[in-house]
Amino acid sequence: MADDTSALTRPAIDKEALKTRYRAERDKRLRADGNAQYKRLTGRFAHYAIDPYTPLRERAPKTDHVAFAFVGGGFAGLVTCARLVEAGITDVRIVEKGGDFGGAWYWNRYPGAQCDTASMVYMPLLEETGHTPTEKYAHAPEILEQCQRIGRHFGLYDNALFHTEITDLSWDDERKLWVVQTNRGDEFTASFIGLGTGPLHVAKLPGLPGIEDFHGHSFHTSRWDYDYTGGDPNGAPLDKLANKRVAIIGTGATAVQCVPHLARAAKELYVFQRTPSSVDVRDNHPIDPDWFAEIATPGWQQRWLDNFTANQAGGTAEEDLVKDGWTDLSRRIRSRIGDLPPQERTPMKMWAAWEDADFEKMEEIRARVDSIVGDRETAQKLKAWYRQLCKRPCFHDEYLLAFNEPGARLIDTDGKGVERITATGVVADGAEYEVDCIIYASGFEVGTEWTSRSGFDLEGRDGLKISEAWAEGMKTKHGIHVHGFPNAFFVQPTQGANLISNVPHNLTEAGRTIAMVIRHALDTGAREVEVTKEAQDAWVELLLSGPGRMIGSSDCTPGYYNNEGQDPGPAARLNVGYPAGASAYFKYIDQWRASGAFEGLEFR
């Protein structure tokens, strides 16, 4: 995917005339009720709420003491905890929701679901846990099963608690101990506490008229029915489609993955869209184990997060070794401004670079659809008109192919989705499409609040809460630290290195920290540990000092990485990155935790 075309030989762009077509598809789009377009899994659907995966267990309540307790399953909890355990800390407790290790991946199990960053940079704790990815981009199964993993290699099964969430979670200043409650039961305490629980646990469903009075069979793809499918996780084929008409809504990153099994196993395959999705090459392929072996020698997997990282997010690198979508367009965005004479690299004239390589990038991109989809017509209605970055990058190689399957249509709603559910099937642009199966691609809760999504609202010291402390906006030092929430530590990306390329990258740096920082706060006999208002501010001054949010701009077409194409009000310009970069923060994180003095913390 290298840019090797010369400035002589790349085809004109006329930019005005993108700009345009892109306003235009961007304002046809725009809806006034934003994130309240959408709702949970509930009424009909609120059994789809409950695990499918894994029964109830009874137990007991909890009503003992943990040196450390983590709220959330999935990759933040898993690294943050192997962190602990590597730094002597085993006393460490995992609270999820699901019935097992996992988070997204935990839910995730519809047919074609995988990641799309490569896995060798993706999936956390390769090196410790001596696993080797059987692919380049590793199918969910796997990702799972390294859940699990890590779970067994760091003992962290022995202490958790599944199928539980927290009711409240408040600190006991006379005690130095964070209270936690369960809707189990449970009441135990912590020493320390992490909060873990990110953006795609909360399943959502469009909130359109109707949706409640299908006689037929529908889901979310979260919890996919193989009972009424076939097939399995592992691609089983879904055998039990064969005779059925199947709508499909939603064309995001998980339909991109889905809808080659359905257009290969159903009669016929309805694929309602609003707003295409940008499907670049993803040239999966198995990894070679003669090859791992000579490059997983020790330390590797850090050094290809590193590069990753380099390439793909404000530093340099010599070489690629992930070699994907996402280093491509930073490769061309770097050759781009490296052909900027010196005295011309002015902000302007770099952006302008930036946004002509993005502008050949989409052409590609548009282009590799007119390549692959057979009719001309359903060609034109799957080009992405916006940059790359307005919404999540796609990478796929059979996505594009399914539109050719004989029972496969795509029904483009130009933009205004669909309008309402019958009875009997899908009403879009006033025609009615009777189905037999309604599957909701639609996604997880992104741009909600904190609170909302977890479940509760944390209180710190003296009745604070995170609501309270966050009412103008996320304020924190590295996206960890909380003024006035000791003993407290977010595992997440904003605020810190915000690459949200590789979001596993953020949690296992913040987990390092975090490790780093309860071990000094043990050895020096400390009970607490907060960051200081003065370098919380200073913190949050520096972020302010950078370039702003560099993906969802208002100009994109609406979803997630912009709120739905609604203003986010003054809070949303906290949710940034370090402004030197990714590779910048973390080179920088190292060198604070490895000094030992920690700036910015109080331990007392």
Ligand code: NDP
Second form
Amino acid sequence: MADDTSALTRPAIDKEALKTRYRAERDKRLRADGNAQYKRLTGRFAHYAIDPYTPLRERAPKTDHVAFAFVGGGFAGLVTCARLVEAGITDVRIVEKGGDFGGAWYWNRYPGAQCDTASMVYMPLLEETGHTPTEKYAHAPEILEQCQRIGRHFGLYDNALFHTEITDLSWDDERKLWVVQTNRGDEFTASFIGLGTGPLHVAKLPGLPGIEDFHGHSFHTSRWDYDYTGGDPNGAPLDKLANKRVAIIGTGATAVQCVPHLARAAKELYVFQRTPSSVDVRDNHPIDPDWFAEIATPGWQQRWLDNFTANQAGGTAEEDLVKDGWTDLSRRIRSRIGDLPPQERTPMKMWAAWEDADFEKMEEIRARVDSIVGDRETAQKLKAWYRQLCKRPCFHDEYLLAFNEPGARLIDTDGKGVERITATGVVADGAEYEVDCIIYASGFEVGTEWTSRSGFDLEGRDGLKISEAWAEGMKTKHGIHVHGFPNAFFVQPTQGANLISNVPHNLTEAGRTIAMVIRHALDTGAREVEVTKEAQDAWVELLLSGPGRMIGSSDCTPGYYNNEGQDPGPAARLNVGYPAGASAYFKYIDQWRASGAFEGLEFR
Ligand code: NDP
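For comparison with the form predicted alone, provide the form predicted in complex with the named molecule.
Full assembly next; the chain just shown is listed first.
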């Protein structure tokens, strides 16, 4: 039964006033150019894209054959290949554009980078590799090391191709294999392929007038220039900034983590804000090895993963092992819904309960700004006026404090953004701020086409391109199998669990599915495995019977969650997950695999 005192203890919130404010804040940020407002790291900015971490090594082109080739050496590739190796399929090759494994964690080495989901559930394959995370939220160097540890543990380095990008990937129906071509002159073949190019790997810059004219130093956060700033990814002070005036453009999840480091180190720091992030409590702490030894009994990580997902996405867990900002919001929503008498649990009322929990949460987050930031005007400007899941929620205990540093200044642009860049600085609202260095914390391409971000158009049976197959939106079974593309597997969350708070959970499950499917193909002598059109259509129909997209609502302030506020077109309705939620999906897929029938796939 619901606790009927809970409603009495909640402070009254003027919901209509909040809704009006949210709408006004969104409206002033809407702009017609949407994703086109950004530019890539090309032309004058091509040097931004160069890998600053690992020198390019010459090597002979590959012309051999492998059992399995995977595009992308981030979490998706690592966990999938690890599961294949566990299943006895060791002839695997990862092709990666960076100089080592790690994906997002290879590129993002900016000061303060750390995971926003608890290490115990975020860091993949901890149990398999025997690693104890050192902190509740591990910092980037430890996550990168975990990627490298997975690579070593499962023998993935021997056959990997780094600093290599796919230029063409086509199915040869006569030979029943994939032909892989790369920018390093490789032309090798693979019986099976996997694709895990990730959603956040093409860095973008704001398309500001004058951006090419700046005479000072500048870089994107995903290519941090420690030679210029001093310091290192482990958090050593950025000592070379002591006499520098620095601008950082953007206040998303990346800026929230690196601004405290900049504020401590730079002579002057100007933080250019278009939209404030919601910044909730972080509460990081070291993991006690004795505590860990006690809880880390066999199967511990799967138990934690299942528990986190159950708390997050439609499960029934009584206990909350992770206890953080993500599970807090879910707990509040459940409690609000629990307060409703059963006969009143209509979709409308449940949505209202969700919204109420969110209003309450966001009021607390806004009050937190007042309690931390000394200057009243700055505090007002740092408050986020939208629902928590409208933009990527952030969690940090030093970001707001950074604005109390004497040299740090928030330059709020009231939703308009930076106006232009000059040879000597940044202009906002008509005022020029002269700086020595501009750091672009402007994020990554999300709303663009898959083919444009991956840099190639997968070509399946009879020359069918993936851009054609998905012309009206993504169509798969489980987010993994696509009709017309035999022996190819996508590794990503959409059309599967679609769990956004812990993306690696989606990936490890997809890896498990793929390993079992390929093992079955090999064991039964099948040379081809492909989802039937009927099974794919049925899955898509099932997806469309669900509640629709849980994030990315058009009434939210613009950002990459909602295609920068532009109508994403009818295809976006397919960017959904299993209707019954992530917990239910993981149970379903476990049974689907365990049955051994692999219903919907055809083995030939
Ligand atoms: P985002 O896309 O989230 O942020 C880009 C920022 O640049 C926004 O604040 C945006 O403002 C701002 N911006 C763009 N154009 C202008 C302009 N003309 N003037 C002023 N500001 C501008 O990129 P991030 O790199 O911060 O994060 C990307 C994603 O990477 C995160 O959402 C998260 O998923 C992931 N990430 C994960 C981390 C983790 O797990 N620990 C850490 C960091 C990132 P506006 O909001 O108005 O568009």
